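Starting off, we have a lone chain in the form predicted alone, written out as C-alpha cells.
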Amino acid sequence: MPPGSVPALDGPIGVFDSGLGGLTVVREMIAQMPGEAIIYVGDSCHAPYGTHGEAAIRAFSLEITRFLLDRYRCRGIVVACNTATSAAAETLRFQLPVPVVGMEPAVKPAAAVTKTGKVGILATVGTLSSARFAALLTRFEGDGTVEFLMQPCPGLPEAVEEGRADTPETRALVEKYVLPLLAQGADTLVLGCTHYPVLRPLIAAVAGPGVTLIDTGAAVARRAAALFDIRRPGTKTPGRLTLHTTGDRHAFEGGARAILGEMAENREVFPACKLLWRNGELTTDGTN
C-alpha cells in the first residue's frame, strides 16, 4: 500500500459493501460501540457484487479499501458483505496494514438451533459457489446429522437498494426462494446476505412463527470491537458516521435513513459524500 495508508491508531474503522447492504452491520456495531467513528462506503453503482466475477470483487474492494487508509486512516476494516468476503477478504487480509473482519453465513448456530435437522441459507450466487463458503460447510455438517439447502436469491439485494423492501413484487420473490425451504422441512433460515435483514420482517411474514431467522451483524460487530481493541464502550458521546455512495446519493440517503433509524440521530450522518470510479481509481466527485 502507498505511504499514506499508514494507519492511525486512533483512526475511524472503515466498513464497505456493495451498496446499503452493509448499513445492517453498521447498525449492530453502533449498538455495541456507541463512541467510535465509522466510515462507509456503499459500492452502489456495482451493486450487487454477486453479478460479478471474484477478481472484478478483489479489485473494487482492493480500491475501496485503499481509499478508506488513505484518506482516513482506518485502523480496522470491517468487510460488510458475504460475497466481497468471500472474494477478497484473504487478499486484503495479506496486502493491508491493518486487521480485517469479515462476513460469513452463520452456517455453526444455525446448525446449533435447528430441531429438524434442515437448515435453509438464502444467500447470492457469487456466495454459495465460493471455495470459502464450500470450505464453511465442510466444517459443520459434522456427521451428517444437519442438512444445508442452498437457495441463491436474484434479486433480493436490487430489492433492497431500489427502495422495494415491501412490495408484492418482493413479496412474491420472497415466497419463491422460502416456501421450498420450509416444504423440505427447513426450520431455521440464515440471511447469508447483509441486504436481508432489511427483509427480515418480510422473511419472517412467509416463513411464519416456527421458522428461526439468523444472521451474523451482531457476531461480527463483536468481533470488531475485540480485533480493534475497542476501550471506550461506556461513552456517552455519539461517534460520527461518514458515509459514501458510489450511486444515487439522494437514493442512499433515504435508504440508510430507512436502514438506521433512530441510530441515525445525535449523528452528522447526512448528507452521503458521493464517489465516482475513475479508471478504476475512486476519487470524490468534487463536491464533498
The other form holds:
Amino acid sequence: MPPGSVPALDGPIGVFDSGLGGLTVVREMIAQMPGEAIIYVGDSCHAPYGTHGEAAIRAFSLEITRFLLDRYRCRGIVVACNTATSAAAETLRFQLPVPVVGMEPAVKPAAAVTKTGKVGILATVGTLSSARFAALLTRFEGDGTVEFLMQPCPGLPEAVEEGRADTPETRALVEKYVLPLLAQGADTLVLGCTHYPVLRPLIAAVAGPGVTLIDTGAAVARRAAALFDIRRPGTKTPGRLTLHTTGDRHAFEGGARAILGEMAENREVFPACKLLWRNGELTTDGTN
Ligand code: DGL
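Having looked at the form predicted alone, could you now put up the form predicted in complex with ligand DGL?
Next comes the full complex, and the chain you just saw is listed first.
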C-alpha cells in the first residue's frame, strides 16, 4: 500500500453511490454526526448501477474506495448504495484497511410493521437478483406469514439523476410499479435503493395514506455513527462535506442542492469536484 493510503485516525468518512442517491444517506449522517467531515463520490457517469453486472460494480467500487483512501485518508467507508453493497461489500471488507458500512433493503423492519402480511420491495434489478439479497430474504421469510413481493424499478434512478423527480412521466412509472403491489394487498413498501427516498413524496402520493414506506438511510447513519463518531460527538460546528461526481458537474450540483437543502449551507459543499475515469482509474480533471 502506498504511504498516502494509510488511513488517518482522524480522517474523514468516505461515502459513495452510483450518483445522487447516496446523498439521501449523507443527509441522515449529517443529522446524526453534524461535526464529521464527509467525502462523497457520485459515480454519475456509470449510473444506473442496476444495469451493470456484479463484476463491473465491484471494479467501480474498489477504484472509488482506493481514491477515497489515497487522496483523503478516509478512516471508514459507507457504501450508500444497495446495489454496490450486494455486488461489492464482501470484497471491500476483505481488501480495505478500514471499516466498511453497507446497506440492504429494510426487509426485517418491514416484516415487523406489515398488518396484511404483504410487503412490496422496490429495488434495482442488480439488488433483487443478488445472492446477498436471496440470503437476506431467506433469513426473514421465517414461518411464511409474511410474503415479499419483489418489484424492480428501472427508470427511477435515471429520473432522479436527470432532475425529473416530479414529472408526469415519473409519476406514471411509479404508478406502474406501485399499483400492482397494492392490488396484491401490500401495506408496506421498502425503498430498497438510495435514489428512491428522493421520490418519496411521489411514491407516498401514489400509495396513499394507509401504506407505510420504509428506507434504511437513518439506520445506516446510526451504524456509521456508532462506528465512526469518535472525535466530535455533540459538536455544533458543521463538518465539511466535499462532493465529487464523475458525471456532469452542473446537473450533479443541482440534484445535490435539492436533496441536501439547508444542510449544504456552511459546509463548503460547492463547487463539486469533477472526476474522470481513465483506463479503469479515477483521476481529477485538473480543475479541482
Ligand atoms: N442508489 C443505488 C442503490 O441504492 C443504485 C441505483 C442505480 O444506480 O441503479 O441501489
